[in-house]
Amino acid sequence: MDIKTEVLIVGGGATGAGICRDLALRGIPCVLIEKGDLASGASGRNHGLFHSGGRYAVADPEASRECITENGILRKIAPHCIEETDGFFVSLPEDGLAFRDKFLQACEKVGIQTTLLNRDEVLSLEPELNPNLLSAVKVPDGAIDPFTLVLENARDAELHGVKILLHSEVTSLILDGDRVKGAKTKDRIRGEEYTIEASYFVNATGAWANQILKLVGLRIGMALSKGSMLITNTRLNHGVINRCRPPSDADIVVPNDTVSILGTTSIRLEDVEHFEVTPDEVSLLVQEGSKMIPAIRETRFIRAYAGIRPLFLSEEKGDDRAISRGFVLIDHAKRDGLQNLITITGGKLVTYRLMAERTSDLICQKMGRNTACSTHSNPLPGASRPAGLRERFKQFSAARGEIVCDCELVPRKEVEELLGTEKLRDFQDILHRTRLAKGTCQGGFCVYRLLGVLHDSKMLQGDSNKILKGFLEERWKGIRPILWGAAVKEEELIEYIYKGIFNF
């Protein structure tokens, strides 16, 4: 199978999906690929944090007006992927409130409305946060579902022609002097080759940008920063918390669906394949998360994860922090002198929109073409759709059935309808499609039920019993770090039935 293309586009995140969007809407044609499934990068292994921009007014002012320009953007063109839950930057005694005054000054300098709330106020409405707590100011942040939210760009590039190729990576590229002519690829499922040739190409793979560059014979200076963070097993917080500080360790705890979010650390890795939650990251995180909601000390977690951060590095900088978190777009004809190669990396997950119309501008000047982007006043498919925890509630109530998730309340009749209309090639697709193993329980009761479905369905691809354990043993990773308290009885409980049932 080989296939001819205007642009191809290398990475299945948020940007890359924005731009095979962008570029379809614009009536250019473009092949998405991606080596896994969408957003299995740092799209969907972040904070879900809906970005005001607040946490870097002080420091990176222009990454902050980017944030809240694309913050009031993405309210309009993708409502049902966002909780607005606003956001509270919270200044305990040891931080005092020389921070503070700097943070509402660069705040109004670059255009995010704050309110300033005293002790008593801020309490009212957070009541798990810490007594002793001096003020806060109140930003809009949110929660935001990244998932939905990168499925949903891909599905309208779809709609728009557009062919999308997961599970596929890239080989090696095809040079013809100083240019790009064709990629040679791998369906990494089926072991198939095929080529692929574009007129442009457009690195969108984040963290993983330097390992496409090197089949060229390029580099770019990049930092590889992890953030590790924790899933509580209840929402302890209605809006966003931040510590109202310079960005540290440990200062934010993003409420998301039905737990919370604590994070994150900043730890420099070279490899971006193969990196895990320590127990120190762990003990950090609960001890300094714990002074801005002491309730963190006693509560349940469910389940650690770590995602890298793609951090362009114009020069070495000692702490990973003080790099922007703003994006770069680097057209290789200017800085390398190779002609058809576009690279984007950096940026935030809130900013995925603007990266992908920077980079489209780009492809359509090096076009001759004069087509304007409309990614900022289309919405997206389901952006009349009700979402959220109340609406799966309403739904659950009024049409029962088998339920599959009992800790999510995903019935059957979703999962079927989703084998119905996606193609999915890996049972991980699934999961990322759904609520599912999201709970409580991290899978342990709803994952054996979920390849039952698919077996009626006659859906079920390769042997259960491997991709049962395949499951078991990815989940573990996130389990391991936590295992303390109520989780391990759990965890053998679960140890048992698998043990038992299933004589693994």
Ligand SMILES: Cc1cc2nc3c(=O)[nH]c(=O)nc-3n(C[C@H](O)[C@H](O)[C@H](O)COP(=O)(O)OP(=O)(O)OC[C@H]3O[C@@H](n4cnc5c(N)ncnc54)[C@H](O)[C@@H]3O)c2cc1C
The other form holds:
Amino acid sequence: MDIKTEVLIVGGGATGAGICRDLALRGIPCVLIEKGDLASGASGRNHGLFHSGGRYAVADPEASRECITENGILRKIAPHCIEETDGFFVSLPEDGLAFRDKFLQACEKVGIQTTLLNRDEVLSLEPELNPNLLSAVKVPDGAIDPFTLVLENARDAELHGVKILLHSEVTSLILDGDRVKGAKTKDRIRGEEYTIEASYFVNATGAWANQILKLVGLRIGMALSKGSMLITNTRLNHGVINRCRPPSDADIVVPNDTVSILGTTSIRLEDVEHFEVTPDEVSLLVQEGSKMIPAIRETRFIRAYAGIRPLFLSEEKGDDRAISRGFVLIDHAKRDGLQNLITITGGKLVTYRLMAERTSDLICQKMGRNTACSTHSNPLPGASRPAGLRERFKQFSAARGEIVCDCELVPRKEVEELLGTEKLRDFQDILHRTRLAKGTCQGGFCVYRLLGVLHDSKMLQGDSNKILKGFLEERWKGIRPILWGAAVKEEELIEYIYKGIFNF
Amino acid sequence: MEKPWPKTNSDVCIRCAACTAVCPVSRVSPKFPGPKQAGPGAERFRTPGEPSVDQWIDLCIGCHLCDMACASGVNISELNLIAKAKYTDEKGRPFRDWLLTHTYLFSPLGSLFSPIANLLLKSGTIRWLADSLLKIDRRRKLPRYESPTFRQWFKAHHFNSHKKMAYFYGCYTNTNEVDVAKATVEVLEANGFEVTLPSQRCCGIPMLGNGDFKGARKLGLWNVPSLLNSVRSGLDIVFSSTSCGHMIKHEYSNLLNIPGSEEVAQHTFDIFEFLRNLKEGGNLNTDFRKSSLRAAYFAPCHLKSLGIGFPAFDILQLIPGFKVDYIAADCCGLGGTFGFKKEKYEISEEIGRDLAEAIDRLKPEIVLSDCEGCRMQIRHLTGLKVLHPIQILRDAMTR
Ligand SMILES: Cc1cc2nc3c(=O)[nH]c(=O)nc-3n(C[C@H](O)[C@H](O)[C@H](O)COP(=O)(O)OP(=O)(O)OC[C@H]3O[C@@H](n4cnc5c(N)ncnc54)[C@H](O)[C@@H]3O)c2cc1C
Ligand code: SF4
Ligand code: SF4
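Starting from the form predicted on its own above, please write out the structure of the form predicted together with the named molecule.
And the full complex, kicking off with our chain again.
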């Protein structure tokens, strides 16, 4: 199967999915290729903070301005992916108030609305906060569901004729003079190899950007930084909690549906595929997080995970956080004389749409076309669907059918509908598209039930023991760093159940 | 901000579902998702400021069996109760629930006019009216009032001793099962104790069970100082209703945070627990008449939750010739006022079916239980004579 298209986008994260939707809405044919599932890179392994821009207001007003503008746009086009919780920049006694005053000024300059709250006011909104806090500044932060965001972008693109190839990897690029002629690709499940020819190539592989560029002998000044996060069993905060001080490690707690997420760390590394959360990081996250929310010291965690940030080195600085969080858009025609290759990397989830717009503008310019972007006013397909915790609980309360995942209340019906409508290729694909296995037991109890559902609907492909084993190995990686207290007890029970299943 | 409810800990739940395996309601009704889901599971979905959506929460009967099954110590029934309180606070309680939980206010009147009151309670028309207007199920017999009340009887009763006890008889016993209280007094006297009655009101458990924390707390705040008075003047307190006992010993401090309740709890005993303590010290009057009765004993949920074993069952064994079997069944299904409610009647009866069948297998002449709710339900389900074990003990004492 060889494919020919106008634009080939490599990388199915928020950026790649955003670009193919943008191009599709402009009527430009394109193909998206992703080596895993959608959102299997940084887009599915981040903190989920729907930035107001407050975090960058003091150090990087430009990135901050981008955030607040996109923040406003996404509330309109993707309301079902966002929980409008607001965020609080909390000043603890050891932080003093000097930074807070700078912060307030910087926010005003950038155009971020702030409200200064005294101790009692903020404690009445967030009772779990450290009661010794001095004050807090309220900003329009929120929580974003990155999976839905990416999936909905891809879905809309598909509705507009885009072809999306998942579990398929670009393995080499074919050069023809000063142009890239095609990409050699490999289907990672079936092993098939084929070529995709295109007039333009977009490298939207985030942290993998240099790996693609290496295929044509190029390289950009980019560093990789690992950020680790911890997920609590229950949600501790209503809004996003930030420390009101220059950005540092472990100073944000983002609420996310049923849970809260503590993060992040920042550790340089070379390998973009193999990394894990270390005990030191866990201690740091708990220690720093509990300064803002004391209950974190005793609360139960259900998983640890990490993601890799690509950091664009405009100039070398000591601390990774001082490096611009803004994105870079590189026209390799200008930079390296390679006429039809573009790299887009860096940035934030929150700025994915802007990144896609700029990239698409550049492609249009190269094509000599003059079609305007419409993604800022064109809502995503599921935009009217009700979202959120309460809604799910309400549905569960009203009409309870068979529930597959007890912890996150995922009904069997939802799983069956998903299996009926989407062409899923991998077991993990199902987990990316539901909240299955995201709760207290992390799939310990529901995943073997899921296999039953797959079996009943005759969709179980391959050796189910192998599938289960693959899942358990991935799960173990996330669980091992937080195994203490109640989590150990539950793990013993789950281990016992699986020993039974595997007949040990 | 003041925390409106005590802090509870659903975090330690390991999702094992042992609690759901023992829950009598989820056994019979698919409408109730079971303690694992309704308690620690749902807790992850509840947002303090948001209105409740879990309308099934008031199906929890409050039996505490889940708490006893949970090896991780999750206070499941408490989580349910708190959620129920929030739900009913928001939704408002029907007049029916007010009536069912405030019987202590009008029971003395019922007692005073018992001939008329009982006729009315028995009348088909009244029961039909109660059923259709108030949604109190007409298949339930409403308890009869007795006259004089226990308190009135006690006034005319004299016994002096240097050993003194305080007695919390409970409002139902006072007006509807006077002989239970009399028997308690008589047994204590046979053991040389002079009984005093601290002033008291309904313990509040019907309100608590209906999610009315405020009302329950008010009664607790009334009762505790009075009971504390007895305790501080050196008296131990006994109760003959395990539900009142459960309320005083556990919920007053645990859920309702009533000052002084811990001290009261330390000196408050189930009547048979008290007698068993006497026996262990060699001080129990065991001068029992021979009996040829064949009885079956049912342990109420609120006795189990007291964690004192089955003292009545132990003591009854001391009566020569008396044969008593232990009924192997969990929860009678009445759940205080639960089973009177039209929309819950079927669930209540279905839960009780196990118990009725277990009794049927034993074929006793008489059934015994320490809780008035269980006694009502067993009468309703089996038509047998049902007494408090203290009545049997009193009858066996040679006077
Ligand atoms: C720890 C951490 C915390 C973060 N927190 C936040 C936050 O709170 N809020 C926020 O707005 N942003 C946050 N971000 C940033 C945000 O996650 C990223 O900016 C965004 O997800 C980048 O999306 P992307 O599509 O550019 O990259 P990615 O999502 O990484 O997508 C790149 C994709 O390319 C694919 N790929 C790579 N090589 C190939 C190949 N050869 N062939 C085919 N496909 C290939 C990969 O599989 C991957 O799916 C965070 C990032 C990290 C790491
Ligand atoms: S208290 Fe009883 S009815 Fe309520 S959930 Fe627990 S076991 Fe079930
Ligand atoms: S509440 Fe207790 S018994 Fe019930 S599932 Fe959790 S740990 Fe098990």
